[in-house]
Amino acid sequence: MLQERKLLIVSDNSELSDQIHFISEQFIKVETVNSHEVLKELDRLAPDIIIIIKTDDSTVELVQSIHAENSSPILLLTESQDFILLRDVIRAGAIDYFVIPDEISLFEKRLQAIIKRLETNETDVKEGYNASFKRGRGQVISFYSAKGGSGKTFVATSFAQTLKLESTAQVLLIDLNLQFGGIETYLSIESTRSLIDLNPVIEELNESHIQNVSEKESHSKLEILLSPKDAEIAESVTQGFVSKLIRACRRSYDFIILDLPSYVDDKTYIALEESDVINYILNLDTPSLRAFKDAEVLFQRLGIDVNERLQIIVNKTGKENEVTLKDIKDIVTVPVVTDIRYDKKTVQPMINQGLPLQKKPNEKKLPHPAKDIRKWVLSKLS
């Protein structure tokens, strides 16, 4: 047991609190406090890990308040699945959440991993290193467009490839175009494996399972989870599967890139909800603008909160566009973060051959779209 470290359970549910206390005290010293007293006791207890057991509708506010006062990792435990609540507590400051008792084994493994990280950091400090606790929660970046032919998959694939080449980050690209796929064509990948192969182990999914199913791009070693490319199989993929897949990937990767279909079903909905950033791919033409406006209305109707998450990537820019970048910025209120030039003569043959635009770090002779994407990626990493 790591006696120098302390875990704090915040709960008004004595039965569940006792169960978590019993599990946790095998690894770390444990204290318990109710939700009404926790803010008064935080300074005195000085916990290194905080576990909040959901009791009422004030859970999100409780997470926000604790996070504002204490920088220790916060885990939420709840007895029922609630996608909206779980999304909100993550944004409020929690690093992970678990549905108990269904995910009790996942919780125990996650707790042990956090404790191990604390021990590692403590050792580093004693040896003179400037160590800090890393939360271990990957960023989910989705690529979406309501209009087909926008270049969404091309941009998502190129972004993930460049991010992998230009950083030391662990990057995973997931193709959620479940009926037809597409990423395998851009990266010239032949495989019979797909993300649906993770279904039997979805309840205990870990990095090893993901790596057994994923493919690697030959130049960057970017990891990719391919779509089953089968409409019948796609119907068997549930909202819960997608949510658990993304959550498991968060624990193992720094960046999870999602290529989403143009339609919004329950799987696309939950992927958008789980995303930290939604990159909307927009072309400079009237049909694309109309589709974007329709998508904004749909997001509002479905209750998808895109505030500070939605941003526009303008693709295929050139002198021949009927609409200009200035027009876009005058018409829409969503921020335009970058624009990618159109270079069909150079890029189309590479797409036809399944060749990535960039094959090595800091590559010099790149086509214009690759240069624009690389500049965007580097700005994100700086």
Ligand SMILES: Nc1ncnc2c1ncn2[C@@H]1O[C@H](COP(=O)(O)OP(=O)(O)OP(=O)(O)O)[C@@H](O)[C@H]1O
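What you see is a predicted model; the values in this text were computed from it and never measured. Between two forms, the rigid core is the largest collection of C-alphas that superpose within 1.5 Å. Residue numbers count along the first chain shown, from 1. What changes on going to the form predicted together with this ligand:
Positional change of residue 46 between the two forms reaches 2 Å or more at the C-alpha, relative to the superposed core.
With the core superposed, residue 82 shows a C-alpha displacement of at least 2 Å between the two forms. The rigid-core alignment places the CA of residue 230 2 Å or more apart between the two forms.
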Second form
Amino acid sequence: MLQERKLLIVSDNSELSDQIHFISEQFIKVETVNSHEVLKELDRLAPDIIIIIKTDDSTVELVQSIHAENSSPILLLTESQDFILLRDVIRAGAIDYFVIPDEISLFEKRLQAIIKRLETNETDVKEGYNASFKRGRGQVISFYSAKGGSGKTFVATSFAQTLKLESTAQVLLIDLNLQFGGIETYLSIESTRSLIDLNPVIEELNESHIQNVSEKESHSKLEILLSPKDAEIAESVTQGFVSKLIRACRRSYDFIILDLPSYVDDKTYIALEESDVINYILNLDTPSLRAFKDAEVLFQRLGIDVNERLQIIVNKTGKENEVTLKDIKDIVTVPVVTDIRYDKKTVQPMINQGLPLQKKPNEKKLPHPAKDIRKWVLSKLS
Ligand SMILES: Nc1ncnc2c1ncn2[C@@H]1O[C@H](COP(=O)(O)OP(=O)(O)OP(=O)(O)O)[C@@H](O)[C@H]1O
Ligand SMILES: [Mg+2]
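Got the form predicted on its own; could you also share the form predicted together with this ligand?
In what comes next, the whole complex appears, and the chain from above leads the way.
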């Protein structure tokens, strides 16, 4: 019975905890405890859901020690965006976080979903958390390189199209090159719509908003959010917008593919932080290798933990490469997951015409790069 279920609010901020208490008690029995008492009281209270309201410091440690004592889902609420903190609390064991008041309605929905799951699926509720609750179900896969022209847009676009053609997954491609855009020329899409059109609804963004603004590539039916064509409009895109956009897309799509620019500003930063996988596009020459080393230093300086997320995709391989694949594998410590051949003769005319390399599933006669990308995508799906 739901009456026996309990939610515990851990908070040193009475105003915020009263507000959350008020919302939550519509759905479940609620108790409140402060951060100093919680570890002593945890056994006695035996909560089924735990909400932690950010304390002044040591929030991560608090999440960690509560998680070690009690395996119930932990949600973190905070009053301001702090991406490093939010990332760390997820790693410490929280299943989601919300910025209050901006995301209060999102929080309420999530809480209801968790309670519903507690009600209907009592036995496997704990095992099921990771699969069904953790940060939405979608996987964010970004394509990045510190060097311009290495093939980020080409590979990201082909990867997304192939994934869409060869699976039943819901795939969304987002062009985050906010200064210059570019995906529309690859796919010959003429449109005045762009992701900035989502700005007025960003707080309550849902699938139908996204579908209203996205374009569809005509062969694969891949959904694409274009970047604004007007640089001045693009400037109004904020870091918060990008973060909310990605989080909302996670809830509606299986795969969110991000095409990123070479420069790292606050928007690129947050996109990298939100990525589950960062595909670094590397060409086989010395400047590209140097740029990769610089990028590693930059990630470290910005506190972007790329451990187990960063992988290398070698692009434009061929006979005339200055550096070999083996050299790369000897020099870098990051895994090299695939290599894509260079095929200027076939690819360039297709791009000039805005034609995708692969147009239907299981297509036999494909240009070399498309073959390589398809093989990689299929290995991911199996
Ligand atoms: N494997 C390949 N075979 C043939 N041509 C390729 C290949 N990869 C990329 N190209 C070509 O290289 C050029 C640069 O590619 P792309 O625009 O994807 O790079 P980018 O990294 O996105 O560049 P930017 O930094 O400007 O965003 C394009 O003309 C593209 O068609
Ligand atoms: Mg590009």
